Every structure is written in structure tokens, then in C-alpha cells.
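One chain follows as C-alpha cells, the form predicted on its own.
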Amino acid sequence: MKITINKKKVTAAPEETILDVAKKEGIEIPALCFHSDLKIKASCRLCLVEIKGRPGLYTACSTKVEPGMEIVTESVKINKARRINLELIFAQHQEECNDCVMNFNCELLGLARKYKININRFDDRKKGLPVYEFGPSLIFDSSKCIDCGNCIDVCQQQGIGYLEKKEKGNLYRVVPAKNKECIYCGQCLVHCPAGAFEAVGEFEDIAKPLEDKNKVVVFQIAPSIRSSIGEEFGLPHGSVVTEKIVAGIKELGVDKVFDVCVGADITTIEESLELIERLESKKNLPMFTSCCPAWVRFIESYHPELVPNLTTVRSPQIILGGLIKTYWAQQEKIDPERITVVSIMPCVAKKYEITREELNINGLRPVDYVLTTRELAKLFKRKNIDLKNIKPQKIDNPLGLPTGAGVIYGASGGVMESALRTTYKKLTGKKLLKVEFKQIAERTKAAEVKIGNQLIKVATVSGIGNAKKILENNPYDYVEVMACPGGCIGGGGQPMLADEEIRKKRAASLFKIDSRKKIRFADENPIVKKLYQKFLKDKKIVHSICHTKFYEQN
């Protein structure tokens, strides 16, 4: 159908909203509470427009287009209403701009500047409201909450419902539920437009080892970071900036930078061995992946009867951290107690994962600190490190050269595909070049892989809400689950307010790296081969570095 926006004739499809069409045409309409992942609420009242022949103002996010519609997105009447609504939003949002997760990229503050409003016209009515800390991963400052409901919606979408709206006095407030457990996925954080949620920060703690000359500081970067952090510096979505990240980290005074993808190659090999063992014994099937700590926490908290189905293999960051403090420390003749390992992760649940005592090796944590993608970007900006223009540097050897199989761990389906490549090769001696997945439900794919005379049924799913459906009817042998939409590329530590299109671009870049790699099978990685020949040849060592146990959480 044909409609007109700001005197421009455009084409619109049935069921599209005015906001949908405006976005498609590059016409800006402020929509603070809108997120394409979530149901439309029209609560912020900023996307107001006028429609010719109709009285009043309409919310663009919830008004569907009709043939011949003539729409105006900016007028004296609209702007007056937007200014009033913005002032009212600021009245329930306590400002802490310099120390906010939205700092450098705040739409709310940008709109205040655009419409020239006084953000302090009204007293903050939420001043003094509580700050909640969710384990070692998340902080929720309820004095900053603008009541858009995004956090509640995404938490329900995840199938958890940890966040809920309760009436307190004459106000409704977002509060954590008393009878549920947070799984630390961080989707509340990346869907909040007002900076009410943030990761538990570690800038001050990181400064100490960097300044201690007796410490050897090693950073390790996760697979998905390379295709997402560039967004924080104005680069196109999906830009791969691996060597620029290395250069930026070296500017901080870090001694070595390694690649978690090497740890992912080892995770693949160990997971493949465990899968073969379970298929032969037909015990504890389906086998679930355990790379995602939010998924693991969900199983431990809500489905403890399925704990035996989780693979015992540690996540890539924990395996590589363990190798840094054992193998690499021996090679370099460094006392492991002098080594500080910092992981750069797309995930706030990883902050929780490193606190699990059962992962310790010889009394030491494999990983000492976790910084999210956003935190590293913020650290770069504070140190005036411009990732966009910095001269790239190669990642350090020997733990910096992964296969393509390790890189795709950053996107949904990557762990599964990596493990199946190695499993197929081990059992047949041939190479499985591609797994033909079919979409069977929202963010859920399945495949059947014939290995010899055996047909293995597998599935990959992202989003805990979608995973719960798999648990209800599970005919599979092997299932990969990632808590965040699209996998780690959509994690709670990634650049803010990404939508499905942005996540797809980040994921596509990782699979493109894989397709161009000379070595795409984990077991063919030269450094991994050397590790198994020289260091991981003893089962006790393999178990202490590569495997763990999971437990029911009280």
C-alpha cells in the first residue's frame, strides 16, 4: 500500500506499524520503550505522530498503517507533547550520567538535548529507591527505572519471571521475585533503555594487577568480541577487529593477549569424546552443552533432575585460563600465583562462572576477572584508545591461533557444529563439511547426522524460553543451548540495544572467519595437538583442567 510520511510517498506492507515503515525509510522517530524483540507497550509516549484527518496524537509503535495515510512525525504539537513526556520520564529517573552503562551512547540524554528540555524540572520521585545486586553479575538501581517494562517482558520471554512489577504505596515498582532465582543472563540489561541495570564492574580491581610490577597480566578474548566491540567505536555492525582489540589491550600495559577460541578447540575435543562415550553407553542422553553459565544455572536451579545430562566439559574461558596457569606458566617458568588472567566476555554470567570453587586448580581460580565487551570499550575510551584508528597487532603465541571451529562458538549453533565435525571425523575417518540444520521453532534448529550405521539427532536453541520447550519434548541425542538470543553475539555484556538484524551480522562475521580458515577442525590445531602430546596426556591433568561437576542449587 502507499502512504505518505512527512510529504514523502512510501510503500508499506500490511500489518506494519508507522514506526516499522519510518525505520525502513530512515525517518527518525524517538521510541525509547520499543524493542523489536519485545511486545509493543507504547509506554514512553515519545513516538507520537499526527495523522491527517484524525484528531489527537498517535503512537507510531502501535499504530498500523492504512492505505492513503498521511503522517507527520515532527510538528509544534508533537514536539510539545514529547518535551512534556520527556520531562516526566526524567522525573522518575535519577541521573548518574558519568557512571552509567549508557554513558557515551544514551538515547534518553540525546533526546533531552534535541528537544532542549530541563531534565531537572521536576524532583526525582524515585530518589532513595533500593539498589539490588543479583549475585556477582548484575546490579539493578531501581531509582533509574523508567517503568517501560522491557526488563519484565524479556525475563518472562526467557521463561524465568525473576523480575516483576509490584505496587508499593501509590507507585508500581520493578522488584526481584522472592521465590525465584536469577540466572544472570543479562537480557534485562541489554534491553533496558535507561541504564537501570549494569554489570558488576571491576575497573578498580583490574587497575591493581596492572600497576603491580610483580604481576604478569594476561587477557583472553572470547570468540564473539571480535565482531561486536567495533560498534562501540562507530564501526559497522559485524566488523571484525581482532587485531585492533589486541593492540588496544597492549596499550593498557597488558603482558600477553591470548584467544579463548583455542580453549574452545579443546572444549570441542573433550565434548566430542564425551558424546561418543554417552552414545555408546546410551546413558544420560540427551547430552546438553555446558559452555553457557546462565543455561547451567537454569538447569541447576529449575531442573536439577537434568544435571547429569550436562556435559562435564568446562567452558572455553575456564579451560584456557587453566592452561595459562599450568602449561604456559611452566613453559615460561612463571609462578602461577603471579599470573592474573582477565577474560573479555560477551556475558555477565561469566562473572558468576569464575566464582565457582569447583573450577579451581591447585587452589587458584583459572580466571581472576571478567570484563564485558562494554566494559573493555569503556576502559579503552577512558584511556583515549581509539579502536577505530589504532594500528593492529597480532595476537600472542602459543595460545592465540584457533581453528574456524573455535571461532564459531560465539554464535548459536557453533558449539554443536564444531563438536559434530570432530565426532564425525573420529568415528568415520571422513570430514563433515556442513551440518544441514532445519528451523523447527523460534531460534531452534534441528538436524540428523548419520555416522556409520548410527543416526544422531541434534538440536541447537538460543533463549531459555525456547529451551524450555525443547525440554518438554526432547527426542534428541545432543542439544546445544545458549541463554541469549543468537548465542554469545547477543549476550548481556555486548553493546546495548542490539536487535535481530545486528545479531545476525555479528554471527555472519564469525561464520565467515570460519569459512576462510585453512584449519576448520579442532583436532587439527597444531598447538592443540602439541598440548595433548606434551601436557594433556595424563587423564588426571585432563580432568583437572578440562572437566568439572554441576550441582543442584538451593
Second form
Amino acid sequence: MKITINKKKVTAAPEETILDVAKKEGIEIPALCFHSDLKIKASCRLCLVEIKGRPGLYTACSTKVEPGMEIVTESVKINKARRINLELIFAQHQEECNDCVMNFNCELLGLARKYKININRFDDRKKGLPVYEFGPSLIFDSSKCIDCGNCIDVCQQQGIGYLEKKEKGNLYRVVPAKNKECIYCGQCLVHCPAGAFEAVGEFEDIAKPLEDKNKVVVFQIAPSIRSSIGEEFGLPHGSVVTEKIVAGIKELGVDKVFDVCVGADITTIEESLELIERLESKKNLPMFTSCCPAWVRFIESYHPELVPNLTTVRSPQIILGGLIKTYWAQQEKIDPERITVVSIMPCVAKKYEITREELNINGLRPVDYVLTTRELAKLFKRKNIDLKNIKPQKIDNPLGLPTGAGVIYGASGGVMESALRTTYKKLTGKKLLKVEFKQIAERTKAAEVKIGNQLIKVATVSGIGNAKKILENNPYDYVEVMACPGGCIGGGGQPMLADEEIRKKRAASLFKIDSRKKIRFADENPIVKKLYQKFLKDKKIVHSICHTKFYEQN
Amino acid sequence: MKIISEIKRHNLLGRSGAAFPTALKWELVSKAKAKEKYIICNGSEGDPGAFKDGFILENYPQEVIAGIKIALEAIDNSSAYLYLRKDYYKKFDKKLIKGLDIKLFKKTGGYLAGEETSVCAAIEGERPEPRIKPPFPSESGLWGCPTLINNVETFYCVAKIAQGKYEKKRFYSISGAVKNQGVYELPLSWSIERILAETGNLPKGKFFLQAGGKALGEVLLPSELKRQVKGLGAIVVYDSKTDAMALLRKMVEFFLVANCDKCTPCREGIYRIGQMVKKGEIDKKALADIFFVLENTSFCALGSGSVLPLKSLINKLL
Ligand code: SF4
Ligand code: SF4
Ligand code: SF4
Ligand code: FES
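In place of the form predicted on its own, the structure of the form predicted together with its partner chain is requested.
Everything in the complex follows now, all chains and molecules, and the chain you saw is the first one.
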């Protein structure tokens, strides 16, 4: 259909909203409560437009286009209304701009500037409202909340419903539910337009790992951060900056930088062995992946009967951290107690994961600190390190050289793909060419793979809400679950407010790295091979470094 | 369809206060193509100054049911709900709907739970909060099906039209500082003054009143009563002793409780007005700005409708 928007004639499809069309045309309309992942709430009342021939103002996010519509997106009336509503929004929001996850990339602040409003016209009505801590992962400062409802919706979408509205003195507030468990996925955080959530330690503690001068500090970087952190420095979405990250970390004075993807290669090998075993014994099938701690926590808290179905293999950061403090420490003749391992993760649940005591090796935690992608960016910015202009540096040997299989762990489907490659090869001696996955539900794909004369059924799913559906009717042998939409590239530690388009670009870059790697099978990684020959020689040591236990939590 | 053209001929307007042409609603729902359609008779009567639906349900329940039955016949694939405020629900004689495709539903929640999209949400078991319109219920209402929602009195009128007994009257709830509080069925054409006079309710001394409901009705002075009642059929009379500031405080309190806190202008705007009223200091510029966004950008009619009573009270009496 044909419509006009700001006098420009454009074509639009019947299902599109005015906001959709404006976005396509590059016309900016402030849309604070809109997020393409979530249902339209039309509650902030900023995306106002006028429609010729109809009285009043309309919200662009919720109004569908109609043939012949003539839309105006800026006028004296529109701007006046936007300005007042913005002032009212700011009157709820206790500003804390220096310590905010938005890193000054905040839409609220941008709008305040654009519309030249007085952000303090009214006093902050939420001053002194409670700050909640969700375990070792998240902090929710309800005095920053502007009541858009995004976090409630996304947590509902995750099938958890940990956040809810509660009435207090005639006004509703967002509060954590008393009788539920948060799984620490951090999706609330990355969907909040007001920066009301942050990771535990975000800002205050990020320099801590670097402070003790007697320690040897080793950073290990997660697969998915290499294609996302560039965004914090104005690089296009999906830019791959692995070696720039290394250079930046080195400039912080860190001794070594390793790649969590090497840990992922070991996870793959162990997980593949376990899968083969379970397929033979037909016990505890389907086997579920366990490298996402939010998913693990979901199972432990809400479906303890499925704990035996989780693979016992440790997640990549934990395996690599363990190896750094054992194998590498031996090689370098360093007392493991003197080593600080810092993981850079796309994730806030990983902050929780490292506190799990059953992971300790000889009384030491494999990983001492987890910093999120955002936190590393903040650290860089504090030290005036600009990833855009920094000269790349090679990552360190020996634990810095992964296969392509390790890199794709950062996107939904990657763990499955890597495990299938290795399993297929192990059982048939041949290389698996391509597995055809079919989309069967939201963020859910399934495939049947013929390995020798066995037909195994596999599925990959991201988002706990979607995973819950798969649990109901589950004909599978092996299922990969990631808590965040699209996998870790959409994680709760990533740069703020990504949508599907951005997540796709981040993921595509990881798969591109894989496709260009010479070695794409975890078991062919020379370092990993060497590790199995020289260090991971017997069951006992493999067990202490690569496997763990899970149990019911409440 | 005959009944619809009859309704149209009598120019019947909905009696919930919104005064939407009834025939148009009926037409939209009857023409919609769907395997399932719903009819909802809305007896949620949430305005603190209105009690005429309760009166009708008590005195003319047969007519109301007859009106719903006519709708069931006029609209294919339909079944009906009678959505009633708690006390009306309790009193309602369930025998009246025996054998009919009409289910009773008890209202939960407050004032806003009577708004038509909130009604749909409530029956679906969700929080009674207004939904985005369009789609309007006539297109996609209860469980996403075309839904006809009319007020109790509207169904009563339909029954009267079908019987050929409709006399262009409506029910007025009259309350406050008057001698003869009650519900009166009187001609639509009468002015407020005449209604008060004929019911023996016109005060002698100084007074003012609210016409159109205690929630959303406009504040009118004695010199302004030559007009008809707009909105809800309810008149609330206040005597000269009434403290206008205290009344304003009450009004604001009502909106603070009644609104759903979903949209910025209504949640924050009413809160800010509340703060001003509490302190007794009204910042005229801020108030005008808040009225502007309430009127122009509220999500639902409660927010935009709140301006009329508040503004008229402040302008005329403070
Ligand atoms: S971290 Fe995840 S589970 Fe916890 S409140 Fe946020 S969205 Fe819900
Ligand atoms: S905490 Fe953030 S996402 Fe949640 S309702 Fe408040 S502003 Fe919205
Ligand atoms: S999907 Fe990745 S980022 Fe999200 S909770 Fe799981 S491990 Fe963390
Ligand atoms: S984005 Fe449309 S109302 Fe918030």
C-alpha cells in the first residue's frame, strides 16, 4: 500500500506499524518502551505521531498503517507532548549516569538532549526505593525504573516470571517475586531502557583483579565477545576484533590472554564421549548440554527430575580456568595460588557459575573473576584504550589457539554442531558434511542425523520459555539449550539493547570465523591433542578438571 | 437485519457514558466473519455516583435478558456473558438465564475493570487492564473473537425497541446534597435543570454539581444547567458547604486508585497532580502541561477523561 510519511510517499505492508515504516525510512521516532523481542505495550507514550484527518495523537508503535495514511512525525503539538512525557519519565528515574550499564549510550539521555527538557522539573519520586540483589549475578535498582514493563515481559518470556508488578500506595512497582528463583540469565538487564539492572560488581569492582601486584593475571575471553565488544567503541555490529581485544587487555597490564574457545574444544570432546556412552547404554536420554549456567539453574530449581539428563561436562571457561591453574601453572612453574584467572564473558550467570564450590580444584576456584563484555569495555574506556584504533596483537600460546568448532559456541546451535562433528567422526571415521536443521518452533531447530546405522534426533533451542516447550514433548537424544535469545551473543553481559538484527550479525561473524578456520574439528586441535597426551591422561584427572555434579536447588 | 435497522432508526447511543452508536456496533459484529462471537452485557457500574444499572437489574431484569437474547439471535455463532459487579452478581436471580446461552461473570478489580477491553481481559483470566485499540472488540475482543459489548441499560433499550415501547428516555442516578436521591427514567431531551426540578431535587441555596458521573463528569455551576447530561446518566449535587480543595483531593485519590499505572501521562501525571494538591500549591504551568498530555496521549479513556472533572473543578471553584 502507499502511504505518506512527512510528505514522503512510501510503500508499506498491511501488517506494518507506523514505527516499522519510519524505521525503514530512517525517520527517528522516540520509542522507549518498544523492543522488537517483546509484545507491544504502548505505555511510554513518546512515539507520538499525527495522522491527517484524524484528531489527536497516535502512538507509532501500536498503530498499523492503512492505505493512504498521511503521517507526520514532528510538529509543535507532538514535540510538546513528547517533552512533557519525557519530563514525567525523568521524574521517576533516579539518574546515575556515571555508573550505568548504558555507558552513556542511553536513549533517555539522548532524548533529553534532543528535546531540550529539564530532567529535574519534578523531584525524583522513586528516590530511596529498594535495590535488590539477585544472587551473585544481578542488581536491580528500582529507583531507576520507569515502569515500561519490559523486564517483566522478558522474564515471562523466559518462562520464569521472577519479576512482577506489586501495588504499593496506589502505585505499582516492579519487584522480584518471593516464591520463585531467578536463573540469572540477565535478559531483564539487557531489555531495560532505563539501566535499572546491572551485574554484580559492575563498575565498582572491575579493576579489582588487576590490583594485587603479586599475582600473575591471566584473562580468558569467551567466544561470543569477539563479535560484540566492538559496538561499545562505535564499530559496526558484528565486527570481529579478537586481536584488538588481546592488545587492549595487554595494555591493562595483564600477563597472558587465552581463549575460552580452547576450553570449548575440550568440552566438545568430553561431551561427545558422554553422548556416545549414553546412546549405547540408553540411559539418561536426552542428554542436555550444561555449558549455560542459567539453563542449569533452571533445571536444578524447576525440574530437578531432569538433573541426570544434564551432561556432567564442565563449561569451557571452567575447564580452561582449571587447566590454567594446573597444567599451565606446572609448565610455567607458577604456584597456582598466585594465579588470578579472569574470564571475559557475555553473561551474568557466569558470575554465579564460578561460585559453585563443587568446581574447585585442590581448594582453588578455576576462575576467580568474571567480567562481562560491558565491564571490559568500561575498563578499556577508563584507561583510554580505544579498540577502534588499537594495533592488534596475537593471542598467547599455548591456550589461545582454538578450532572453528570452539568459536561457534557463542551462538545458538554452535555447541551442537561442534559435538556432532566430533561424534560423527569418532563413530564413522568420516567427516560430517552438513546437518540440515529444520525450524520447528520459536528459536528451536531439530534434525535427524544418521551416524553409521543409528539415527539420532537432536535439537537446539535458545530462550528458556522455548526450552520449556520442548521439555513437554521430547523425542530427542541430544538437546542444546542456551538461556539467552540466539545464545551467548544475546547474553546478559553484552552491550546494551541488542535486537534480533544485531544478534544475527554477532552470530554470523562467529560462523564466518569457523568457516575460514583450517581446523574445524575440536579433536584435531593440536594443543588439545597434546593436552590429552601429556596431561589429561587418566580418568581421575579428566574427571577433576572436565566434569562436575549438579543437584536440586531451592 | 430488522432489529439493527430499528436500533438505527431510534438513534440509540450506548449508555455506558461513551455514547457510541449502538447500531454500528451491532452491525460490525454481525457482519464479521468468525466461527465464534461473543456478546457481553456490561454490568460493572464502577462510577461512584452511578447506580442505575443496579436499579435496572433489580427492577427490569427480564428486559435486560430479553435484550441479550435479541443480540444472540441477531449475531450468528454467538454466546453471551453477563459481567456483573460483585454486589449485583450476588443479587442476580440465576434462574433468569436458565437454559440460555448466557454465562454470569463476577467482576474483579476496580473502576477500570469496566472498560471494554479490560472486561475482555478479565473474562480471559488476565489482569483487568485496558488493551491496545485498534483492534476494537467488535473486530477482536474476547479470546480474539468479534465481541459486542453493551451496557446493561443499552440492552434494556434494545428490548424496549423490539417491543415497540422505546420512548427516548434514559435512567439518571441522582445523588449528593438532594432531597430525593434515586434513579429516574426520564426523557433524553430534558435539561439538567429540568431533571432536578421535576424530581424535586433542585437545591434552593448555592450549589454546584457534577453531571456525567462522579468519576468523569464535568463540574457545572447553577448557571450552566440548561444543557443535557453528557456521558454517564448520573448527577451528583454538592452544597455550598463543600470544600472544593477537599473534593479535588478526593477526585485525584480516586484516579490514583482507579488507574492501571500503565502509561506515563496517567501514572505520573495524576501522581504529580496529587502531590500538588497534597501540598496545596498548584503550579499552573505544570498543571496545564499535565492536562495536555493526559488529554492527548493517555492510553485509555480514563486518563483522557480525568481532565474534564479536574479542570472544571479547578477553573470554576478554586
Ligand atoms: S535474570 Fe533472567 S530469570 Fe532472573 S529476573 Fe532477569 S530475566 Fe528473570
Ligand atoms: S526495570 Fe527497566 S525494564 Fe523493568 S519496568 Fe523498569 S524500566 Fe522497564
Ligand atoms: S546463553 Fe550464554 S550468555 Fe546467556 S545465560 Fe547462558 S551462558 Fe550466559
Ligand atoms: S514506544 Fe510507543 S508508546 Fe512507548
